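For reference, the chain that follows is the form predicted in complex with this ligand, supplied as structure tokens.
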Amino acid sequence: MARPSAASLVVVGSLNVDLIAQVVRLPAPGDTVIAGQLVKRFGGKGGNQALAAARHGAQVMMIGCLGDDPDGRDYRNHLRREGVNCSCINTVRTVTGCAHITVDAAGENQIVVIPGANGTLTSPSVKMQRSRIAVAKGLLLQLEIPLEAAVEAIKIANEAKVPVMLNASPVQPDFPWGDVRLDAVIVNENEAREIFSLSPAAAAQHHDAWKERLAAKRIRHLVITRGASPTVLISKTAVHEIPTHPVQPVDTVGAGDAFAGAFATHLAEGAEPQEAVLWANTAAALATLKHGAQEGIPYRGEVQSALQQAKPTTKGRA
């Protein structure tokens, strides 16, 4: 079947096995809570975003590391079945990364990541994939891998003039903001406050302050996701608030990754960032309707139908 997208993306990031406990309420510090069950699923921000982009129609090449263990082998086969090119995923002599995830009855979560193999992704190993990054229509990455590896990938893309989309999650305090060029940065509200020391509330009224921060950090477009509230898109010329798609979430783990994968696909196709956010908002909302980070990540056609139902006049490109 032909892919409904001309986007070829390289995703550099983490690959985890998620161990998910469903609880009634999240534990406070020092608390013990009893979980209904423990479920094992594929996850990791890198793997989730690669799969999200592939389901959105992009041709995806993943750069990352898996352990030399059954989890690593299963994960590679799983991504292959999802159509992700895994030839740049290294198998290393350690365990596959793992995330302990707790999800409460309202779909909120807490996550602790044990990097394992993800921690072995080095700058030289990324450099070896220079030719793959240089021919892509976009580079998508997160910060769940060693910083030196992420920065190397961005520098290669900058040199080759390949658009870079960074989901700056989890926040890495030492990220060299301003040393590299970033076409789009995606963060949630907490991450935005931490990185920019500004409140995302009423961003339009404080556009000058945001513009200054973006210029200093060499960011072209900043996307701030806010759960069910409209997503804020800040660029040099304007601040936009883009509505989200109304749903009753059962599990929000991986929603941000569904957003990033869909957003990056549209941007790499040459769409305007506002249009990319509209699609991404809907992809993220649909992703919350199933348990597990990857289980609910929608295909492009599903996102398109939901968009059309929500707003028949929406002009989307499939």
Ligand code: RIB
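Show the same protein again, this time as the form predicted alone rather than the form predicted in complex with this ligand.
Chain alone follows, minus partners and molecules.
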């Protein structure tokens, strides 16, 4: 079990049920193929990150929407069993968000997402949870929900001086960068290039350019994940490279969400960003050792044991 944590986190985000079909080859337009297996799993970046934070010991309250269907009831019960507070999850008269995923023998996939209940999360519904957000140690959110709802949650946190951790995925071109204050933004390499128009490669040599971008977008810390390569942490004072934890991955789906949940938990506890990234790197690596977005997300004790065995170091340049 996860070690108790002082961090109370509010997670605002998506809740999906994934239907995964295993096929020999992906269908061409107008084609029909036979699936050897169909697996149903719980997913959505919001649900994944809430579960990751809860397994890491945080007291997690989830804000989101589920449908009034069996999938919605099952997902709510699943999160409750994981220790996530579901009192702020709305049940709406529509289907629960769903992703139809087809995966071939080489691991290539095709994905069709039906937002369903996720699309009904509005700014007014988030405002109703103002008191819950205002007393949290941190707000964690992603961009798989309507942008107005995400921005409203951030504004509430800003007013209450609650640290905001945004996993800016998927990238939203209309996000109001600079209008809100963000304590930490988590992106992968491709997202970093798209948002900042800079390459994460050799970030230390181009620190001044990155500092300007962060200041313009009112970002305190930028975290760029790079798969097995060291994670880059950029602030106005330095660029740090934090090594990842070496593993032989089985399934990388959900690793980024395991990272975000662990990172947010430690930052909300008051850890330095470098330490939070170190824990998050290890949590993400361990999450790749099992199939499924949520099945492999590790508990805090597992991450702590792996860290003690590895004893990695960080490199920094001012």
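Since the structure is predicted, the reported quantities are computational estimates derived from the model, not experimental observations. Positions refer to the first chain, counted from 1. For clarity, a rigid core is taken as the largest C-alpha set superposing within 1.5 Å between two forms.
Ser199: CA moves less than 2 Å between the two forms after rigid-core fitting. Relative to the superposed rigid core, Gln110 undergoes a CA displacement of at least 2 Å between the two forms.
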